[in-house]
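Just one chain follows, in the form predicted alone, and it is written as structure tokens.
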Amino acid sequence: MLELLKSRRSIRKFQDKEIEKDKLDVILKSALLSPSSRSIRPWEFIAVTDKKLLEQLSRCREHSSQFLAGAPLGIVVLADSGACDVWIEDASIAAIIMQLTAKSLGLGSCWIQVRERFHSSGERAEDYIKRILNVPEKYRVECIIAVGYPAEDKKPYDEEGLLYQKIHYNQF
């Protein structure tokens, strides 16, 4: 596990290449099997892999997001935010659970993050999000996670690099 941590990079470079479904289908299910506040499981999965959809999903923000417009595979992690008050967590545990299996099947990933965001046109990324993909008005946008074959290098983490001056022990 620690290799996978040290080796998994944000990617922003795809090549053209499908995702086979049965990847797919095993990124999905271990987002259903994200642990969860009190099993409440308020988190919520739109895979979008149609390249129309993801181009203008690439434009939920004014900046860092337009590379989603070149993976594909688009994530949209997203929750019901009266179901558990600690909906964010719960949508963010899932996501990098994802990222963390993209990766240990030999894909690249990136975290778009676009609650708190807003769109170019000063609306904001979720509510732009949710009127393109039909999202329900309960719901709520926490990130969009791209996926596919990575198209560029990146060197893992060096452990010599962690900071571990961050490690405390029984007090700060």
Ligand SMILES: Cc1cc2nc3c(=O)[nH]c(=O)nc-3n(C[C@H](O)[C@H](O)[C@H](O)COP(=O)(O)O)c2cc1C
Given for the second form:
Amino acid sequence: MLELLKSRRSIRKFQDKEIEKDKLDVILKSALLSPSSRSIRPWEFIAVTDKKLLEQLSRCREHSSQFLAGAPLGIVVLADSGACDVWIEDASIAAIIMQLTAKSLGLGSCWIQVRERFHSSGERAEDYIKRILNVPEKYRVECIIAVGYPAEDKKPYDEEGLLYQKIHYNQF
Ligand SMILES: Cc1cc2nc3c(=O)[nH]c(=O)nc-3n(C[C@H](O)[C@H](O)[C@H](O)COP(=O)(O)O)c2cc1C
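Requested next: the structure of the form predicted in complex with the named molecule (the form predicted alone having been shown above).
Entire complex below, previous chain first.
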């Protein structure tokens, strides 16, 4: 597990290669296995592979989301905010679990923040995405996870560089 965590890096350049159906299924299954508060499981996931939709979604924000247009897959992570007061935590946990699962399958991924971010028109990025994907009103959008075979090499983290000073024992 520590080796997987050290080598997981955000990947924003992807090969022009589809993700096999069995790998996509494993990633989505891993999301459904995520823990959630009181096991309410308020999340929903939309696996987007349609090129035109990915291109439209890549413009959900003015910056930091454009690379989605070059990915073969974007998983939109939604949650029913009325179902649970910690839907942000639940959705985030599912998102990182999918990123780690993708890494374990030889895929790269990157989180695109959506909640509290805006489209260049001033519209909330969430509303822009919900309009494009026909998402019912009650759902909130936490993020999109871009996934694909990596087309960039990133150095794994080394243990010497970790911020050990962030760790406290018993008291701050
Ligand atoms: C909550 C969260 C939001 C992020 N939002 C974005 C984003 O909108 N666009 C992006 O390119 N990367 C985004 N990232 C990726 C971070 O920039 C990246 O994880 C960080 O720079 C550390 O690099 P690493 O993932 O390679 O370790 C986000 C990561 C997290 C955890």
